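Heads up, the chain below is alone and in the form predicted on its own; it's given as structure tokens.
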Amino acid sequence: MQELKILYLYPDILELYGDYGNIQVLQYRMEKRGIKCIIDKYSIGDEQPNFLEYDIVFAGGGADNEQSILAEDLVKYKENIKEAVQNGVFFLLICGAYQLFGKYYKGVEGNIIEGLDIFPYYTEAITDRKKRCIGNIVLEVELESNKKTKVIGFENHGGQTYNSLSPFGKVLYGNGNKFGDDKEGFFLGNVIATYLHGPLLSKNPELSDYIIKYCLDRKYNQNTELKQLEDTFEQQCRTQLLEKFLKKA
């Protein structure tokens, strides 16, 4: 039998919006194709994570209080994270974790958290704290080449994110990566690191796909085709989305 691990970074303090969806989502489409997955969860003060032992890493949202914590704990596995980047882990960050990785963040203070500077990118806070990018969201994305699709999330940031040189998607509606930004996201092949909770995976059957089937390549040194599912419903829902959304673009 197949199997993925999944390495779940601090499910007890970056949880904003239902980001734990996204491990449901990757956890029940893998065991509809008869994949194990096993998921192993690391929070402060548990034992020491050996990054590349993972086939994906996953962190979600917090708040400027969770993520000056995190900064600390997090900067210990700078290197062993770096590695495992370069080795083809993949990485699916949201929001706050998005900003974790990037050079740092400054709050609404002007306080400077220190990222782990794995990716170029920067994020600002708005100084006004009711000024926020929040929102339903539809991005065109190209996860292979000359093979595009729409992914739909909702956004709820403060930080305005800059550099992001290679972005996730082009914003068809929506803010993204700053107010009336035309890019939203960093993306890699093996790295998806955006501000769309949603959770975003459940309203994104292809996006899964395309992560589950990345780590089976990787791990199994295989093309894999994966066994279609009945996402009837899932569709259906995602077509009336986009209809709405777009109509008002």
The other form holds:
Amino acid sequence: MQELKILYLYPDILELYGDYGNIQVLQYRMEKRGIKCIIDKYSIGDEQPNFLEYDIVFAGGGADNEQSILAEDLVKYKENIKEAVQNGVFFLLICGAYQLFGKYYKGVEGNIIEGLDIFPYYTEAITDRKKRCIGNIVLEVELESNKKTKVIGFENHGGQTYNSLSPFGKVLYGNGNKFGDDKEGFFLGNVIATYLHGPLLSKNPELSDYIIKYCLDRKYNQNTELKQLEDTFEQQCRTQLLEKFLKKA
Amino acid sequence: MNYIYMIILKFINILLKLAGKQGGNVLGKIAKKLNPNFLKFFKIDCPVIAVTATNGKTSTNNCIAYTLEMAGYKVISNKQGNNMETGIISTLLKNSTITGKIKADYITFEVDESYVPKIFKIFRLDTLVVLNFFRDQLDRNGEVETLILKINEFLKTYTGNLVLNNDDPNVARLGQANPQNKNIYYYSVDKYQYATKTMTDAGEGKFCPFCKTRLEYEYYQYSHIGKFKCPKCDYGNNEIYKKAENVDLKNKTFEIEGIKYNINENSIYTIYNYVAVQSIMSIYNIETEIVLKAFSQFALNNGRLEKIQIKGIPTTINLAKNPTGANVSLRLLKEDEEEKELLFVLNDNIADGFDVSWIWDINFDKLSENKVTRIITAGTRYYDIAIRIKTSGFDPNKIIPCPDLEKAVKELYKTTTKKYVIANYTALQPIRKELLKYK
Ligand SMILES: [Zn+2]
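Right, and the form predicted in complex with the partner chain of this protein, after the form predicted on its own?
Every component of the complex follows; first up is the chain already shown.
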């Protein structure tokens, strides 16, 4: 039996917007195909994990005040994480986690939370606390060359992210990395860092399967043919929402 | 000038009444346009009580008013739940003389969490009750912590009665906002039958707000409500004013100071609200006899744990505008040993918040094991909720997405199995109407 191992970072802190749903979706889509899904959790105070042992590392978004507590903790594993990224371990980083993996996060009062500095982007909070990029968002992403797909999610962030040299997608509806941006997130084959909640994978089965296939191919050194799943609800949901949002765009 | 405004507003009120309109916020909106500080205009010489929380404001506020009315007092209250500044101004306008005088024995308000500082900076407040803080419509209100900090800031100079849920770490912390205030009353509910060792549903407040240490729980009642303590600074260890004990959900009873109260609901979260109300009644020296009677008769019948028969089929309707609300409803459904079907209505209108991610914080596990035989989904985001339930492991062939409310109700009553209906904020009254129409 094939199996994939997921490391779920700070499940008790980074859990603000139902982001755990991403793991539930991955687990669901693996188990439907007879792939065993092992989920290990790590949070402050737990024994140090070895990131290289995992196929997928996942982290979500949290409340601003808790973000700095865990930035201090995460930085202890910087070298190990860097190595895992270079080794091809898949990283799915949402919202707060997206920011933490960059150079730094500059808060409203100008305070700097050092990031892991693994990726080249950095984030600065917008000085007006009331202003946030909030709303439904639709991206066009190119997971593999010449294969474009639309990704639907929900963004809610005050931070404006600059210098994302390889964005995750082109914004068709919504804001993106900054107010009125045409680019969203950060993408590197084995890294998706994005502001999209929803949870992200719930409405984007193609994206979920991209991650699963990537991990199986890497682990078992093969070109995996994933079994098609019954996705009627997902497809109809996409049709409904794309029509609703893109009509407004 | 305000007198003239008052006459105009009174006149508009009469017109609204003639047109058969309740005019929940309309009067207040006009009043605020005429004078942004309209609240200052009212003259009040009776106690003012306010309830705020994420969940349970309407029920608790109504129960306070109901009990005080039973004690023979004239009570003015925003019972319909218009809990922002404009709703409160409207309620006062309807009950005031042209000179702004309010004739009542008590005023009791439910107030939206974000409006507490705003309103009571200019309006006198004698007793504030805070029930709980959960995550709620995050894209609209901002994060929970921001809200709590705003209320905390307001409380720094507040010296009135403060009635706080000691089992919610987000609430109990407010008792330390003003060390000069001696009128703090903590209430609590003793461990109940379904309390757990670990947190089973999504919750807030994992760290001590004072020293950032991870809080330790003896048990969880639901969400993050339970017996907690900070191992480092002892936060949570307060003297309890009123505590519900021997909670018996089956027989719908609990005890405070050895006296047994009968109520009409069987959910742990409403017990918390009742203890809050009982605390207030005790502060205002309302006789226990009256409180006992009021609690045994109080029922809100507006889609908050409302029980109705539709074509002879028992149906429970409950509002769920956030994960905790939904989890409480699902808890009830799971604790029910009979077969049942569920209708879940999910909207994403402005008042609901556009973000429906929160449905992934709802615990849909083990629905089929708990004898849920079919689920119908409706509302503007009917597919989102269908996907959510499917991913929890419930057989997708038994999920029927149905955008139209009328059709959804028709579909639901194709079988005679017992029904549960969960609806979020803007979905509640429309589906309730549809259900009653089908009756
Ligand atoms: Zn502490």
